[in-house]
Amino acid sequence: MKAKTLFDKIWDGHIVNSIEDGPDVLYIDRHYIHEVTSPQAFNGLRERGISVFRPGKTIATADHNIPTKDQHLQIRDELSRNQVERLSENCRKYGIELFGLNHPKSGIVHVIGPELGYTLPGMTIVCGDSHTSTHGAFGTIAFGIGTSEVEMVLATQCILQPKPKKMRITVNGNLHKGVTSKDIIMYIISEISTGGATGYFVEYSGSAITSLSMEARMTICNMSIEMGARGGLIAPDETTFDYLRKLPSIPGINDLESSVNQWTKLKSDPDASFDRELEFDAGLIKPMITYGTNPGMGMAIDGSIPMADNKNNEASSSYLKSLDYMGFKPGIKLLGHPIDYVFIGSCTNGRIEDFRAFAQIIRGRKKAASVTALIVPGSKKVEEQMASEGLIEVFKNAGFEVRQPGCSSCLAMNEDKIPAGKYSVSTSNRNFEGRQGPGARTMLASPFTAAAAAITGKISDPREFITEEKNVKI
């Protein structure tokens, strides 16, 4: 029998039909939807006079453009209010489970899926959102789809999809103090560029990856698409199974240990071949920060902005244009550069471990007076955990305001926008021009680095605020 990768095993096991010289018809185990990319898909069903084929396979929540303050009141923004109302109406009409605004289990779609037990090893998972790759941390094939494809899955529970090539990225070695999973993935993207994994589905492996918690693994897989990959996944192991064992319940699973016995087989065969292999040394990674307008423009926190490549005039011009937008120049260091905003949250770093890490540096200190901070939990459950663990009190004592769950300033579809020209240190996943608001200047970083900036009011090395004894892996 031919050796297979983990990706091959899951993909091949979900093929309903293969079109000669074309895409596969792939069965989808779990479909997540939200208020922004689903209304047109439901309209398409109505226009064709058809229903949702398997409504029990779809889970809905409102997250992208909901407000993060006063969620008990009517949404003031008309577009947002209309989208949330349409989502509720569509879910009622088609019998889809909805965790809507103010529901005790609501939150960002890629945060609540795992914490509610809907994301399980070996699944195929799609959502009308690019960061669906997050769920790959559980050993799933998870990827984002467009609105027309959302309609396709609602109607058939299948999707037409060409099979991507396979890449394995191995990260071995020990992480140094203050280096997190966010720094790992930012480092990888800075090394291979935002197009370095285009056309591939990436499997992450190596001792540095397997040492990470599930929440940290979700951060890694979340940003896979920022290097052009179709998605990323990590083979399930005891860390995965222990995470699932601690959940209050798992829908559709009556005998968890029996399922675990099956999931242990979900790994690449020792002699399986990949189309491309890359390896990195975890010991070379430092806390990272971006300096430009794409996630590939990242560097070590104590580094200098690289010089332009004068051999390629077009690339050099684009590079300098990006730096001009940010107000930076080649060769300068960012340490000590004043910042205006800090955002911690999003489907990248909005889980409880991220806020624990943020609190580690914040505890006993005060927020810089010049900084406006947006602290936004990824779900109601995370919000409750923050309260029960005393983290909200820590943040309030330091001068911070904790918002209510939502995507918030990650994409600024609500009021949580960064003003033009202002600098934001953000734990989200994208730093495109205007991503956090028209003219906003975004620097991506880990929760540790965001916390250090929040208390100093400038780009600071988080390692200066972390002792070896208190260092945590996130």
Contents of the next structure:
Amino acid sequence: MKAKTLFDKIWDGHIVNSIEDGPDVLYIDRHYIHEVTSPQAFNGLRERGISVFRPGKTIATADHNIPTKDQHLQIRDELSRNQVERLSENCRKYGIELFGLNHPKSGIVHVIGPELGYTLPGMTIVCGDSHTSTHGAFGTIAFGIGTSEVEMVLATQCILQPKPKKMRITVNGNLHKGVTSKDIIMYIISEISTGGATGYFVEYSGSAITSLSMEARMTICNMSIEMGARGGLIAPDETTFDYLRKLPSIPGINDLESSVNQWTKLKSDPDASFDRELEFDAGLIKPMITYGTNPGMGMAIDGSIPMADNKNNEASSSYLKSLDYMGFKPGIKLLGHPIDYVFIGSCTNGRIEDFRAFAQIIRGRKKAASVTALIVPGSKKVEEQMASEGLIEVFKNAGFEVRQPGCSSCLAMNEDKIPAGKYSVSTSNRNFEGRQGPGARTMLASPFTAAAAAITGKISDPREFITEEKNVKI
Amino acid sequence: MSKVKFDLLESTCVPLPFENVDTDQIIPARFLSATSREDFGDNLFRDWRYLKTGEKNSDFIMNNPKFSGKVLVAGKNFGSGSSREHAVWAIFDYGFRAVVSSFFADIFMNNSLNNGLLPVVISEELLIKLQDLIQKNPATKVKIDLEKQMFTIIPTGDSVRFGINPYKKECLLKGLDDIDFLLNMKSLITGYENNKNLVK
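Next up, the form predicted together with the partner chain. The previous block was the form predicted on its own.
Now the complete complex, all chains and molecules, led by this one.
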């Protein structure tokens, strides 16, 4: 039999039908929905006079536009309130389980899915959100889709999809202290650019990947889309199974160990071939920061902003336009540059480990007076854990405000906007123009780097705040 | 999902000569709170088209009255980032029927094809040539023939074949829709579920 990649094994196992010269009809095991990209899909069903085909396979949450303060009160913004209410109505009408605002298990869709045991190895998972790639950390084919495709999945539990090409990214070696999974993925994106993996589905492998926790693996897979990849996955192993063993329950699974036995087969065959292979050395990675307006524009924290490439006019003018938006010039260093805001949260770095890492540097120190910081847990469960581990106390003592769970300032659909012209060090995933509010200037970084910036009020090297023996791995 | 037909288009173009234009630029997140698909065109490229004061930004190329047409000629890696289909709805609602680039992000490409907006991939070299031509002569017309999969710059006669999935091509030519196609496949889908012993 022909050697197969992990991606092939899962994809091929989910083909309901193949169209000649066309896309495959792929069966979807898990469909996550949220308030922003689902209403038009439900409208579509109504216009066709059809219902949801398999409501038990769809899970809903309200996360994108909700406030992170006073969640028990009515949402003030009328359009946002309407969207959240529409989601509740649709879920009620079609019998879809909803972890809505104020539900004790609610949170960001890509945080609660794994937390509640809905994301399991070998699954196909889609959601009307590009960061669906997060779930690939469990050895799943998980990818973001548009609203027409949400409608398609609601109507038929299937999606028409052309099969992407396959790429393997291997990262071997040991990470230095203060370097995190966020830095690994930001490094890779800076090396291959924001469109470097477009058309591909990525498998991450190598010792620097397999030694990561599930939370850290989710951070890596989460940002696959930022290099254009359709998604990214990591073969499940004992780390994955232990994560699942510790969950209070897993819906639909009675005998976890017999499932684990099946899941151990989920790996690429040794002689399977990929359309493209890349290798990186973890020892070369430093804490990263972005300086421009796409996630490919990243560099080591102590580096200098590269000069424009003058070979191509369009590329060079786009590059300079981007630096101009940020208020930076080619050749300058960012260390010591004053900042105004710090955001820690999002589906990239809003899990318990991220807040532990943030706390490691914050503990016993004070927030710089010039900095406004937003600390936003990824879910209610993360919030509870933060409270029980005393982290909320640590943050409050240091002068930080801890908000309630949601996507918040990652995309600033709610009130958590960074004002025009202000610099924000953010643990989220996108530094696009206006992403955190019109005119906001975002610099992406790890929770360590965000913490160092929060206490100094400027871009600072987090390695100076971490001792070797206290190096938390995230 | 829409059932818009696309066959032949001959039009002048609007140039947008920037690389890596993400969907947050096409339609900023703060305009995603609507629950219908209509009227997103008003906020297409909102933060580039309008100044903070709400006035039109006369420096932005799309606001230059010289340029008009149903074809948006974008830079490399167009539509990256968020999966929001609202980006495609905004471009379509504004009046475009095709977007030309040397490279599109995957989700944007799927979303376009699902809404009757044709993404046309041409070489980087030809794209740069086309951008130059439009800048010099805004009356430059292009012809997009989906049936023949031919893209032609009319005044220069440059004509190239562009790729499209044959299934999606047929859908666009006939105004068919994926959901109808899948609904007709229900027995196959149920058969798959039965074979795999899936809980339904």
